[in-house]
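There is one chain below, alone, in structure tokens, taken in the form predicted on its own.
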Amino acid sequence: MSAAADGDENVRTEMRAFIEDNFLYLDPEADLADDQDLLAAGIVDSLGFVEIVEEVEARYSVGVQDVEITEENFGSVDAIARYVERKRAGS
């Protein structure tokens, strides 16, 4: 595994923590896929979205502009995953 895959595989993970610690509390046998749409399971709401924003910047020091705050970089752990990655690499 490379160390983009590796690292890309770490956010995963703590994102997906980072989720279920803080929105699915309520329901602990809640299984949440990492491609599952968070706004559509009704997961997360528009504050909860503003939540893991804050969090991705403080956790992964990237600054993230209101233009990427789209469900297509932040809708799913999947997507949280692979923007880190993109803004770690520079692009």
Contents of the next structure:
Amino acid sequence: MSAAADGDENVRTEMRAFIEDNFLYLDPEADLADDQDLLAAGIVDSLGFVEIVEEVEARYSVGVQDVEITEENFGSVDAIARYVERKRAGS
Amino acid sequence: MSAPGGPLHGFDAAATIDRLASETVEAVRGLGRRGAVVATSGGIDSSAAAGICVRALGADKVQLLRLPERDVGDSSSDLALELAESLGADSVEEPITAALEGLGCYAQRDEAIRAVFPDYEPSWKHKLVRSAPSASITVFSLVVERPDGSREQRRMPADAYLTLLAATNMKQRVRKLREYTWADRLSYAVIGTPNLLEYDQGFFVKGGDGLADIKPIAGLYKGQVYAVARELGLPDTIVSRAPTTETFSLPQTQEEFYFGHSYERMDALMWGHLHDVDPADLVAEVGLSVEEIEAAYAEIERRRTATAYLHAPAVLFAREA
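Let me have the form predicted in complex with the partner chain next, following on from the form predicted on its own.
After this comes the whole thing, all chains and molecules, with the earlier chain placed first.
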């Protein structure tokens, strides 16, 4: 496994835990898939996405522009991991 | 118009007023009350509701209230006084600024704003605005206007957003406290003034403007409320006034704070959604693409889900055997 993939997996693990702790704590049996659509599934609402953005900014030291707060970048655990990876790569 | 109808298609304002007045009489009687208390902001919704109550119950059985506070200024209270004079109903002004100060409303609001603009001073004007309509994530930003007139907009962190909303929601809740105080004193019912868009989409404060005994215009689209107000002969200064939220110190429309569309367009979108109108048949009416209308329909659904809690009554557990 490459270093980039390791980092990617760490982000997945950390953000999955963040989402489970903050949005699914009353539903501990829920099995959150990494490709689960967080908005469509009703797990995270718009304000919740702002909380996720703040967590990403604080945890990974990346600046998130308003126009980047989209489902493409934050709509699932996978999307968040890909987004963080792109930001770290400077793109 | 390409859509097969619309909120104002065939709308008979006079007949609607007769129906709403009759139902208001039945509702007040059914609740065992003797009249109605209406808090009037000078806006179209509370004015139309007040006009319906006066038509239903008579001016001497309607107590109007004007409940201004610091951020909104005196102009809305002046309009509401003009309304009262035109309706011939008694109107009492009870400013709520001192109560809000005592409750910490302004201090908590300022704390929330300083989380976004650390150099904010209470003399600066401000408002909350949302991102452009989409079927996806909505982001709220704070706009401040400095004394030199320059404006700046920054995204609201979640904590600051919730703190700001909790603080400003006190305004609606203190107003409701005043309304029920008068209702107790007079044995009147409290009239709520949400229109169909606000009620359906949860644009109200639970325990604040969402709390009432009767909501006579909750089935009327905003355009229908205007038609009813004109039919009632309400003052032109009120009927021709652009709607605002009456919450923040900078003028703020419901479009930029909540709906993302003008009320005319939101009426048409809501009507289309409620009547299962194909988005393609609504394009010419609302001036949006099929994709944008689909997004608006999705947002209507999403807001309903997100605000279900505001409509929910208290959860009652089963009685012990």
